[in-house]
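First comes one chain, alone, set out as structure tokens in the form predicted on its own.
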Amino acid sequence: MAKNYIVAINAAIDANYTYSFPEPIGLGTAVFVPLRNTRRAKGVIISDEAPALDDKIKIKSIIEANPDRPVLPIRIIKWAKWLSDYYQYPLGLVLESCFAPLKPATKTRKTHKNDIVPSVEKMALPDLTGEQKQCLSGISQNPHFNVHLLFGVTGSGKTEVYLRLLEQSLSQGKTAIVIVPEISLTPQIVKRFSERFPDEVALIHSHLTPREKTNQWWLAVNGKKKILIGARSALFCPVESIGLIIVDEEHEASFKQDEKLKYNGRDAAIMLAKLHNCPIVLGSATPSIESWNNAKTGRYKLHEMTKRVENRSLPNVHIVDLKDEESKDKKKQCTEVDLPFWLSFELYEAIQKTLIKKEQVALFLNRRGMAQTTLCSDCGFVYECPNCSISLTLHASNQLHCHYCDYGISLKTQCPSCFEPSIKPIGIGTEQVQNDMHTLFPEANIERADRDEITTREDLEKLIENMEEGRTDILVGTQMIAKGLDFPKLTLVGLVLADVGMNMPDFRSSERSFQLITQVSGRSGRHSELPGDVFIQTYNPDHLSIEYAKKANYVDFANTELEFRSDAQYPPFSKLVCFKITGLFESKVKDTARILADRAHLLKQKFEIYNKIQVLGPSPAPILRIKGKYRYMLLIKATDFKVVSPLAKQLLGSKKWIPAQTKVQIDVDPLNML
């Protein structure tokens, strides 16, 4: 007699469906099922306890099991259900992420350049500092589920603690997952892990081809590799017997996915560790305010490392007030060259001295291109993207480019509005900084690291190799160089314009600025006997982020920020859910946003449980239009997520009321408010 099963289908539908099958079939089995006009939809069996249905309802049959996919473990199904419920995304689409992109390879493959080639030499382990020993012991004491926040200053040796913990986990016959921000998936960290654990590391990240990713996925699933390192998507690899999960740079915003399933990799990793009943370590020199609050209130166990290894000093931080630079005109002290507007005399002099000593310089600016915009000095015309509500960025002296939709045109000096030859670049970008450095230091080898220059993994590997071998004298880059990199000869870091991002319309702007400044500063002098140097050029020297970053004082910064968040009832003292309404026609988008807000207020009036929820908006997004689509936002805020979640579901309902060509997306715990 056929038995009924519940199947989650790989489709944008909120419901799961009941199907029958004449033979027993296990939970987690990948299957093909008929769905409406689709003959063979993919799905996964999530329950063999289907509720009784009316006899008049004809139950369709599962076509067959999918032989190319493994059976998903029960823990993964439970985890996927949590993701689906918490982030309000169809379960079938969540489960689809748990499979490799391609069928398993049938032929023996050749070694590829992206494969990890292990070192077979036995490495001498470095001596641990007292703080490393203490943290290692504190984390190791309880092998069961606990969230450990490893808070260590830059250069304190957090990675060595990770490696020792992994040794312990593997010695117990367990597997482990290490996730890092995509931007930090450099050959440096991969090399360090694979050298310590020869032939035990699988790697999953976005630079792999689908075939390479599939091969690495199967090596981890089959247990042939015991350590899986990757970006947030590596969590979906259905690895069993997990004894440890590590989230490095846990504060990184790139752990939050902005498209489709809008999940936070750090929070998803915590839930996965809970289901596996194993410890999880969150590491950072600048923890997120949420994680710091969890540690302060006892939800997480806090482990601190306040000193660099071998008692190396933190860098000397120098604040350069750019307003003061302009008023005193210090550049006149430098008679032999004409300094560009963005470069202070102090930083120029420090670069000179560093190069004389045959040491390396890194200049950081979180803006690509030659200039962030162009402007007509006669009429004020600005070149804007026709698809996005943003000005075009100047590249290579005469190319204007949109960083959101890739639209581009050639720059003409004649203004298209007033026809005067008065178009001029405004501001500064990494490309211009590199050009200016070539002019000032023609003998120096200068490289640039941004998304325009570094487009492949090979580009990044070559850049890192040049820095490690000392062939590069000056490195100019965006946040690509801000963290995760460790260069022995780098002793001077300059933040060209630290103000970028400080005054964004986002309550997290101060936190992000502090983290970025601290992380960039932490690249300097990591291996030198004398302290490295950091020069922070800014128009806001008294800004909270800069004052605390100069002293490397995370604790006071975080506690001050928590006071502000508490007063304003921002996370972690509340829960946010953002509704993003998008469409081709602004009038439809605006009307949909207003209807959504009206529905929220009606629900508040009807149900007493929703009384304390705040409905904020709707309002146009700070960037109104991206890729031709208009964008509005509605926020709901409350101190209890258990109240916010059902309200969010009721707000959308069946979604049939949403006009055609208009989308409403839910973003739980949003990080990107632009």
Second form
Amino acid sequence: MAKNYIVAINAAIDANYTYSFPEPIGLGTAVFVPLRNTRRAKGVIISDEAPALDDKIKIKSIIEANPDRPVLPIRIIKWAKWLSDYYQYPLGLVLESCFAPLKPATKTRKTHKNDIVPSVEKMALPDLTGEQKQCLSGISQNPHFNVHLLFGVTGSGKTEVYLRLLEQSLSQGKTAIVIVPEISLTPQIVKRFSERFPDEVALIHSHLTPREKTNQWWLAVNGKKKILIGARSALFCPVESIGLIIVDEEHEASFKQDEKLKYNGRDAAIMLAKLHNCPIVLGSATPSIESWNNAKTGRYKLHEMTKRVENRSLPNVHIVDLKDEESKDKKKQCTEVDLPFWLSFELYEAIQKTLIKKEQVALFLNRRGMAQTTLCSDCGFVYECPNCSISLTLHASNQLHCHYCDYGISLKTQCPSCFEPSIKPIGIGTEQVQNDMHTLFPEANIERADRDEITTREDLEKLIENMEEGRTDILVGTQMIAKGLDFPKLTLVGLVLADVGMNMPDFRSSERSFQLITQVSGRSGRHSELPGDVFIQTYNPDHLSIEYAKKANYVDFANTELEFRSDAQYPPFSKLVCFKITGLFESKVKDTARILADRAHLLKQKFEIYNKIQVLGPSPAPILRIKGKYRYMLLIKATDFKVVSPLAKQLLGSKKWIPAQTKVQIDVDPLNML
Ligand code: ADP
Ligand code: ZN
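Now show me the form predicted in complex with adenosine-5'-diphosphate, since the one above was the form predicted on its own.
The next block holds the full complex; its first chain is the one shown before.
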């Protein structure tokens, strides 16, 4: 007799449908089903206990099982259900991400470059430091689910702790997953893992071709490779028996996916570990305030490493106050060269000394291009993007670019508004820093690391090799060089303008600044007996994130920040859900936002459990328009975490009320509210 099954379908629909099939078919099987006008929609069996339906309803039949896809393990289905429910995204679409992009390869493939590792004779492992030993034994004591926060200063040897944990996991025959932010999936980190475990590492990241990704995916799924390293999407690889999950740089905002399923990779990893009842390690030199709070309240187990390995010291941090008259005077008195406006005499002198010692310099600025914007000094005209509410960035050869939609035009010195020849560049970007360095240090080899210059993995590999071999003297870069990198001869780090990002309209801006400054500083002097140096140029030397970064005092910073969050009832003391309303016509977007807010107020009045939620907005997003679409936001803040999910569901309801040509998206635990 035919049996009924519930199938989650790969389509933007909120419900899962019942289908029948004459033969028994297992939970997690990938199938083809008819859906409206689609004859063969992809789906996954999520229940084989579908309730009998009314005889009048005609149940369609499953067409067949998909022969190219493995049966999904029950745990990954549970995990996908959690993701779908928590982030409010159709289950069928979540499950689709659990499969490889292509069919399995039929021929035995050639080895991909990433996984060729020369079989190293047995490597001599470093003796662990006392702190490393303590953390290792603390974490490996209990094989069951626990969230471990490994809080270790930059260069304290966190990666070595991961490697030892992986060794233990391998000896138990289990698979381990290591998640790192895409941007720090540098060849350096990958090399450290694959050198230690030749033949054991599968690697998944966005620079792979679909074929390469498919191959790596199968190696992990078949258990041929027991260590899976990747960006957040690697979590979706349906591996059966996971014994350990590691999330490196757990504080990174880039773990959060900004579109479609707006999940946070770290939080999703914790849920996956819970379902596998295995330990998870969150590592960072600057843990997120949320994780820090969880460690303080005992929900996470805290493991600390306060010193760099081999008694190497943390760098000396020097703050250069760009407003300071004394500092300006020093610059004026420097007659041998003309210093560019963004460079203090103090930093210039430090660069000079470092180059004389044949050591390396890294200059960090989180802004690409020549200048941030251009301005007519006569009438105030600013070149803006026609599609986005953002000014255009000036790049080399007088090209103006929008960093949001890629719109570009050439700059004319004559102002298009008042016709005076008075258009001037304003601000500073990495290209200009590089040019100025060339002028000041014509003998030095200067390289730039930003998204304009480094577009492929090969570019990045070359750049890193040049640094490692000492061919580069000065490296200028954006956040691309902030983390993960480890260069023995790099002893001076300069933050060209630490204020970038400090005053973003976001309650996390101090946290982000502190993290970034600490991470960038952490690149300096990682291998020298003598401490490296860090120069932070800023207009806000008294800013909390600078003061605490100078003292390398994460704990005091985090505790101060927690007080602020508690007073203002921001996360982790409340939960946020951001509704993002977008569309081509501002009036419609605004109306939709208004209706949504009214619905929220109504629900709040009607149901006692929602009494205490706060409805903030609606308001135009800080960047009102991106790629031609207007953007409004409505924020819900709740101190009672349990009400968030039902409220969000009820608020959206059937979605039938949403006017045509506008879109409402839910972002649970939002990180980006610009
Ligand atoms: P983190 O990840 O905490 O920034 P790393 O793991 O990259 O630190 O370690 C910093 C450097 O110290 C690396 O070059 C690493 O190989 C080395 N290292 C790590 N542990 C030890 C140890 N116990 N003894 C000697 N060197 C070590
Ligand atoms: Zn644009």
